[in-house]
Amino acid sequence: MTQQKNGNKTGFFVPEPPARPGERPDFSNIDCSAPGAVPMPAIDCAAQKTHEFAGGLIRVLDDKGHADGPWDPALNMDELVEMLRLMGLTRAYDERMFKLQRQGKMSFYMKSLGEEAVAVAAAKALDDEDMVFPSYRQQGILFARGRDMVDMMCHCISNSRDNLKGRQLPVHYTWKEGSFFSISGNLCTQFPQAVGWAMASAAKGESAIAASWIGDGTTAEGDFHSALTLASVYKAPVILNVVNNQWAISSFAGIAGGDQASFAARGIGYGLPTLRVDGNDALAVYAATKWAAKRARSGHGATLIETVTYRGESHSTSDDPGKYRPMDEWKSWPLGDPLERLKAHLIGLGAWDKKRHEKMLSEQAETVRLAYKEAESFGTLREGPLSPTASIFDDVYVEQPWHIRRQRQDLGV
């Protein structure tokens, strides 16, 4: 339904995406600043000075893989290759896990196709002790921090080695040792939690900061606004990331207000400086995260970052994107594929080539295959063994109250 005007009468308005199934993909609404065109502000800049950063798009890599401009982080070859490796590993893991879900070997899965740079590049720009409060498409952070792949898979199939003992959906990971906070299926709970953690870190005089990620649709949740208010008032050392991948579950970004103004622009109204970043440019994501981290550690407070990207796959294995958007729309995305763009950059530098790339992808696919074979040795979703029934009473109370002890006795466990 579109807006109708007739004299003084205005019809009811419902935002519509540029293209629907069967139509040609249309990304003419995506404003792509030229690589290097957006300047880098001082880390102590005021929120009202960041209007141009909320409307532009921070980019480093051009269409041919050349790096340009003040945001180029000038990473060395080893660092660039490592980012490419981690992004490739994330994609290989996703491919395998998606297929295994379709085979009935796990109940649910969510891929991060097209968004690998959002997680991996940000993780490499943070310190290992920085606490991350992720959404459900940041598995690349786990790989960047060295999480054991077998443990991740054991969680997804809820076997006897699942560190969450079957209490969470697959892909709702947590890893205390890696400063990776438990993923919540309730949208946006992680934003105020990240702000609160950051405030506590500052109050204790620690240098660790927090970072969190939500999707574009989640900005319509009340917790988003509460988090921004707290972060601004208390100058919390936190980075708040809105991953604008163009689609929520089945509604496009305009339903959350993305057609009216950028999601980055919302931060300015709360007194937060904002950056809008090409989320498929690993160097740009790294540089923006590094800038925000330095700002937070210097006592200047929080930053809101909008990473502009595209969800290349379905929202989850329970979703059929063919019902609400053109087939293969991902292939028309004007900001390209994050892996291919970083690959082109490395080839241009003489540090990579197609043969090495194909070898890497082949080896990663085999690594993932062998990891799953090992994961199944600890049990399968269908046949077990699973976590023991008695474990449902663990890890909740320091000292179990009488009614919990009674319930356990009634179950005979």
Second form
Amino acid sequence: MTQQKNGNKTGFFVPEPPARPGERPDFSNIDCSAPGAVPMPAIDCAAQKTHEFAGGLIRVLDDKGHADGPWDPALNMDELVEMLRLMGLTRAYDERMFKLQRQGKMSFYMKSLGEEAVAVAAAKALDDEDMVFPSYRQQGILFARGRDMVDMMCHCISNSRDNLKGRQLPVHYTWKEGSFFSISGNLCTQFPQAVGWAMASAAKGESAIAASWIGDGTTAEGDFHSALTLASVYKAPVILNVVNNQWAISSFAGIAGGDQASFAARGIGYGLPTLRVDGNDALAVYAATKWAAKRARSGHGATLIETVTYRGESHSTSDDPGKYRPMDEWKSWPLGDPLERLKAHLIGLGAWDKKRHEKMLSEQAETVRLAYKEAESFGTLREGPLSPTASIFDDVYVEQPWHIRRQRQDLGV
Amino acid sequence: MARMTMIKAINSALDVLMEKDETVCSFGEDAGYFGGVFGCTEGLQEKYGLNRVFDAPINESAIIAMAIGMASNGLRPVAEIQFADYIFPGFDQIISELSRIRYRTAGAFTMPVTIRTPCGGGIYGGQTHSMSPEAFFTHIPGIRVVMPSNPHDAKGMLIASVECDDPVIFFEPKRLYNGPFDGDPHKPALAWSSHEKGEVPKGHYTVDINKAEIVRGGSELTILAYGTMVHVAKESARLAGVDAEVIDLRTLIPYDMQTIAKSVNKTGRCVVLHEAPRTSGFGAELIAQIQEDCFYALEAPIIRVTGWDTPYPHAHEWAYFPGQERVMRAIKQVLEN
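Now that you have shown the form predicted alone, what about the form predicted together with the partner chain?
Starting with the chain above, the whole complex follows.
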């Protein structure tokens, strides 16, 4: 439990993070168990048997990149390189888009720096038909499922080729063909919806499962309770992921009760088995997701997974983290950088080297640059062309009722 | 007196209130240490301590329920909901609880709770950061609903709201936080330092939350507006070259029908503006009441200029926003009828 800093003596407790701007980052509260320390439970184990998982941390890669323990998914070289490539691509895309937002090319952007493994490795462990209900920081799923980068950019710059017709804030993607639900700006709404999707899949006798992601701060919402209750009651084939990246805009995880118990531990009270995973270890994320997917597909119900990671960038382009956390905090993060860790693993296996890595990164930067050039040829938010103005009146209902038609005519479009 | 932004004026109101009354406390998502995503509570935690200014978990229902509990135990809480678009998980606590507690306890418990929340568009916030949901709350007996249009009123109305023993929903038009906005997005942004209503007295004062303000006198027609639309109304009237009386409602519940009826009885013509969607918007209530009270004075049908009945679009937000061109067209129409 963190100490109060303002000499509050009345007994009213407000948690404070271990370090504020100008102070030394302090992650002594992050407990890193050694790779292999956490066993793998039986696929049909009862929730109560996962108590030790809620407090431990599933890890496969050690600090030097060696893989060890029962959770090692034993992926082949091609699969490992592919995962590294996808994480690199996600980062290159984020980097460029963030800069372009600063240049006024789009209204808003959110990076997933440091959290690339959470999205990419989980997506790789799922089937492409499995439905995902992500939050706004899992763009890696889109890359893992082969979403066209130009299409992603066209959405973000709200141009004439935006598949969402300029209606959504940038990064609030929808990609139905890729089994990727619409991202909402309202928090936690997708969590119980994912359970509903999974229940429908079960009711129809289909094998596809659902997966959803929320942040640590979002666990405070009432919909978190709704999702866990539904998932438990109906044994829904769903994977509920809490991405604990330590910060919800300016509020540290303790404001959502993360100091008192792990987010994973919340699952057990609902009768849901629980795994707590090193979110910067792509192999651990992959293995835990595989375990939960297998459990769901074999009729044993839902799993709650907490992925422990760190939000390497600001919450969004509208945020200034220098005001509430140490600027260099990410550098002290004990679970490292997911991209560097997988790279070290591949180099250790002799399947990769620094030269190839540098080449990959520069090629990806170039891929992103070219993709943006193409995306921009379809317009930008500022300069257009946008979707036709009249399209703002479409899709409110199945057809345009008289009152909306009249309003469209009133606007003269 | 000093000129300041609406953000600073709100901050100053909270500062004055907390200094004067130790039962006033303030909380919300990112509203403690960070001082709010728009900076309205900046510096208050440092000054008044964690006991009185603190970060809340991301749970709007919890935030409002917590305020209810605190108010029932002698505090005067000011809860911030980060965006009005996020208020709906707290809807049940507002509708079924907060608004009715005085009534259902026959006055044994009162709810001196203020809910501050930024609303409205004009900042490319997309459909989850642009809503104007005030009409929902005007339909609920037991809560007061207010929306200032400038820093001077924001401070005086916030102090009056917090000191009021009824629950108040205090909508802050976020497009006005840093400067007035007359509805033309192509003009360079204006600052409150160049606007007379940016003048904010030091210390404690109140602006009556039962009274509208006539912000421009006139005889040809009456334009009713609140929040951002007050500025759009004034500029549109100027551009149209008409002698319009512009009324800033300031308070939606209970709205100042006396001032409205006096003006409409004088002009005989009326245009009602709001940024929120048209159907079942607050304009519908105003027009219904005006035709009851002023029917024989009316020379023309009353016209509404509002947001469209669609979600707030992101890229096309200026096609959605009821700007000068549409307001001028309505003025012309109501004068020609």
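Positions refer to the first chain, counted from 1. Definition used throughout: the rigid core is the maximal C-alpha set that superposes within 1.5 Å between two forms. Note that this is a predicted model, so its numbers are computed, not measured.
After superposing the rigid core, the Cα of residue 20 is displaced by less than 2 Å between the two forms.
The rigid core superposition between the two forms gives a CA shift for residue 399 of 3.4 Å.
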